[in-house]
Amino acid sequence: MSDLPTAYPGFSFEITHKAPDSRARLGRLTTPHGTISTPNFIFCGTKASIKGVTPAQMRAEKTDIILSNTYHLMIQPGADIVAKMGGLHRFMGWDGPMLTDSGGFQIFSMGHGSVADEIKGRRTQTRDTTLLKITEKGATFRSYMNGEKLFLSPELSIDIQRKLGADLIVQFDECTPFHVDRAYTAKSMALSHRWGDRSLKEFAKGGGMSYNGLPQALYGIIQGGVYEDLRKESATYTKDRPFFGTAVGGSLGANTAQMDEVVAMTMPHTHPDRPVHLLGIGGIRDIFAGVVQGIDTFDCVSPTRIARHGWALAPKAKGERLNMRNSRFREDPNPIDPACDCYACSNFSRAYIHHLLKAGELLAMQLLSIHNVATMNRLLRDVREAIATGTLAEARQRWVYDPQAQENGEGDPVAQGGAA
């Protein structure tokens, strides 16, 4: 790999300070885009857009960073007309740091047969497979819209991230699922790390540029499943190759016991100089959970879904949230959390809130959005300050559930007098 560049301008990550109890730490991760510290979270723009959430709301609600997918703007509207239009941040309106997954993680969940959960561990739905064949080449899948023979290797998942223009780009693999044997983990892992060097090779081709002339950075992705012997191995092999950053991927396990298990004897064989990232998990817990492992960034659509959904998140609530089409909000006239000064609860109560839902009104699903946003934001900001202080332990305290200490309120934060 001699032949590769070792060095990514416009882009560098310092560590500023390391917790003595624990493997969490602060740092600054520059890109061309700007600068964010970390740990922080990153809102999943999947289609080019953050459902119900304008660029300049999330802006309001101190959003720092964003991703699209590969998977979706592949198909629609295509890399090529983003590329023509600017890049995904003139397309889109956003002026700050990006991410854009490779391609491979929807592929490969839909392709077993079932939702993103499955990857985590829950094999709880199941949908028409879309994966058609698994080559050393690369997959060839269908279209979720029309049903098109589409084909994308790591050449071609470079290729299209290039033209998309994020800041932070992923190179391409296979996302096992949790209902795998050990041997097909192994075997799967191989293939990824083949699939690794050529993704390597393919962004060096490029120079490291975007299409619109910006530098990118690419990250390496861990895979293993739930084998220490295996997440090691794929471990090395990120360090030992000339990635910018490193993401923790593929199956986590079946509950969040075994997902911190996997995280954990995954993080002390990571580059240690290098940001890392954990695809696709970001509840309160599990924002705890990984810091103390050393996880730098966190990505998840559940804040946004949920919304759409009516359920807004709240400190030590019970699920992480409050569900706001319960009657128990129809005559509230407190904001869904006293201690959150976001737009929605700023200015709206819980009845209004609640009303909307009820009524079925698009405003409900975007107030709470921006409730949401605004406190997955608080939460990583109250997070970097524990871990400053050396306080995480307490800060924990206030935002995850505890059952035995909510037996009043529920985790009501109205209950509670708020959270920090």
Second form
2 protein chains.
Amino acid sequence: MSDLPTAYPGFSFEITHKAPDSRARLGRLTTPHGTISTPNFIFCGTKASIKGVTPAQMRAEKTDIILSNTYHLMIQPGADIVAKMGGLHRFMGWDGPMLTDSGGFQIFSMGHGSVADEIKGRRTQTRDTTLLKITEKGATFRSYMNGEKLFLSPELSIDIQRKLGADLIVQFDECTPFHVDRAYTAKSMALSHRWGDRSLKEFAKGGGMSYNGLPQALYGIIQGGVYEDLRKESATYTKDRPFFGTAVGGSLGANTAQMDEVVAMTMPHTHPDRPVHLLGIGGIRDIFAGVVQGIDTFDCVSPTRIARHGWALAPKAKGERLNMRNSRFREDPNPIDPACDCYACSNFSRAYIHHLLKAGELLAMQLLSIHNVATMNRLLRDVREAIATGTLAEARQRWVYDPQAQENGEGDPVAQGGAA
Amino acid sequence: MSDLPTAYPGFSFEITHKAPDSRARLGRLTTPHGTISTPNFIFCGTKASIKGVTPAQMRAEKTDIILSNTYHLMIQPGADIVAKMGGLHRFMGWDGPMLTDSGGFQIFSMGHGSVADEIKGRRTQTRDTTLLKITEKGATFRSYMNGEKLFLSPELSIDIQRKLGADLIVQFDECTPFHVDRAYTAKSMALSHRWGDRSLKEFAKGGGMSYNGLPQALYGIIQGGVYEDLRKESATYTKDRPFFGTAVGGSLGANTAQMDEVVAMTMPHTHPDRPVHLLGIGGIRDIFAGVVQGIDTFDCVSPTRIARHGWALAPKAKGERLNMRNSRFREDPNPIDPACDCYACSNFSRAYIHHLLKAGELLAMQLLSIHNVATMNRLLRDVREAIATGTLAEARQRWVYDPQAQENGEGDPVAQGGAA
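Form predicted on its own done; form predicted together with a further copy of the same chain now:
Now the full complex is given, and it begins with the chain already shown.
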């Protein structure tokens, strides 16, 4: 089809190494704002800001790539203002690779209740009314800020993402929750595929370029819920279309074991040469589970979100994190993690972080966010090194506390989920 | 008296230049943690943290000296823990000069209602009961955290400050509010003098050293409210005692004009060779008014406090600040202050800061705090340069919007006051 993208100038994805004993692989993903090594973790700057961390601090802790959310930015400050200010990179002071999602996840997760909660097996009973209507054309919903009625379609989502100007952008989709049945999931998946085609056409119409004149690259999204045949059908759909990359979305099941199954049934059918992103997932255990299936990038709000609640990511910790409010840290002169070289661990004790939390000081959130960002980046560096040297199992032992218990969905669950 | 300090090893205050036409002067204040040029501004790290700004960011914005509050730290985390963690410098990661106050200001301002409010002429009618009793021995009050009954005396305040281990420490005093009468002010001043003597003795008893073995230097406090004879008497008291430095405290009147009068009636009677600190004052106008009277250091919570409410300090701005929530900044591509070279102004637009505030992002507070810290430091550098070149009046023109109106106490008042 002549009205679809045929090339992605300025972009490439090179697979530099494949593990002999799993689907794990190393890659180099090139964008107009730089090249990142994969597997990698994409930090969530939901509203054009990583909560509590400056871009300079993100860079100092060796961050490679971040994302922002179309849904939030279309409401505040609005895509036109971002475009007028030179695009999202310039607006938020991040000059590295960046992704925006399509807005779909938030519209539907806020409309149906949290999809993230359902991945974790917590069925929510509350249904609010932010999602008003889904039609072939698109979705009508209410602004989370002022209740204003808003509409998003594949064409509008792509247009907004062109105004935002991230490097990697994502097709518009319906993100089906876990509690819907197979029939609804199948119908919704087919709609997402038609929306994917419209996203591709709209992308091509814009010449594959942002409003500020830089090339962008479009990801398709695989839906299909927990159903193997649907996942295969959806993976095949994305493979057969000229997307640059593949995103695995939708409901990944009720617990991490089911999530692993869904990823395992999906990955063999994805395009082998394209980067694969697992949407909204990023616990330490999940990263190891994902990379052996061939996942190249992850994202999750968890590292900075749990930081704001006083939790520090820590290798081998139960639940993957330490509660720095715990009184056992009151007189602890050690850094949060003695093996971590982040700004927080290089300069402050657990006793100080504990004090800041007790005193309600902003700096607690900042230092814990910095530490958690640094820890995710260190984890992904370790993962890449382990893939290169064939030592993923050993790396997993160094990072994951009790794999058996966590496999069964027991223990302190890994925070996953969207940016809503 | 052999039980009083006779020297302050490791400390010095050298006056390097005196203005020919005012009491303004340049100096070099040396402490075991470094030397600062004066006049200078001391930033408030109330609970062992500058709110929203890391020590590295404070340094990057050319901060020379900070303070922490005895009152807050004796409650959380407690002075013993700070001492055990190696003292406040190490605990909070600040290796430069540092001051702690005596705790008096907070006990009495929280007990009587805000002293700061009264300096600004806003009489408060509410009297809470955190201050329970003042006797010759000391003050009994309730913890702001849990209501626990606490006691502070000159001896305990000095002991706590030795445990905290700041370079510059301050005698315990009663900080009289504006609304009390002359008789009470006189009686209270006499009590503060006796407490000053006891503070000196306790300081000498500890060998003038912190618990972690570094020398400290003690400031006396001038009380006397708005009464010229009392201010003279109190200034003479501090001059005649072996304090290292002089702090001007207590009620400075109902508005900035009266504050200027109180400072003017006090300064001629202070020890001419000692550094003079004006407690809790630090508006841009106030700095100019203070330095011509011979004030060497200032402190105020305002720069970071107003930042957290969306205000940016700006030269010549009405009220000395810009409300970054104002919709006129919605599409403004300029930095907060084009003349400012701080991290925020070097990397972000007013439109972005405005967006962050509207979106409720933590980063707004952080960037505005960084900007306000940088602006105060730039102001003080300008002031020192202007004293050296005899151009203070010109510098004042560059910084203060409408001196006439502000002299009369009109316009948006400058935020002043303690760390409570």
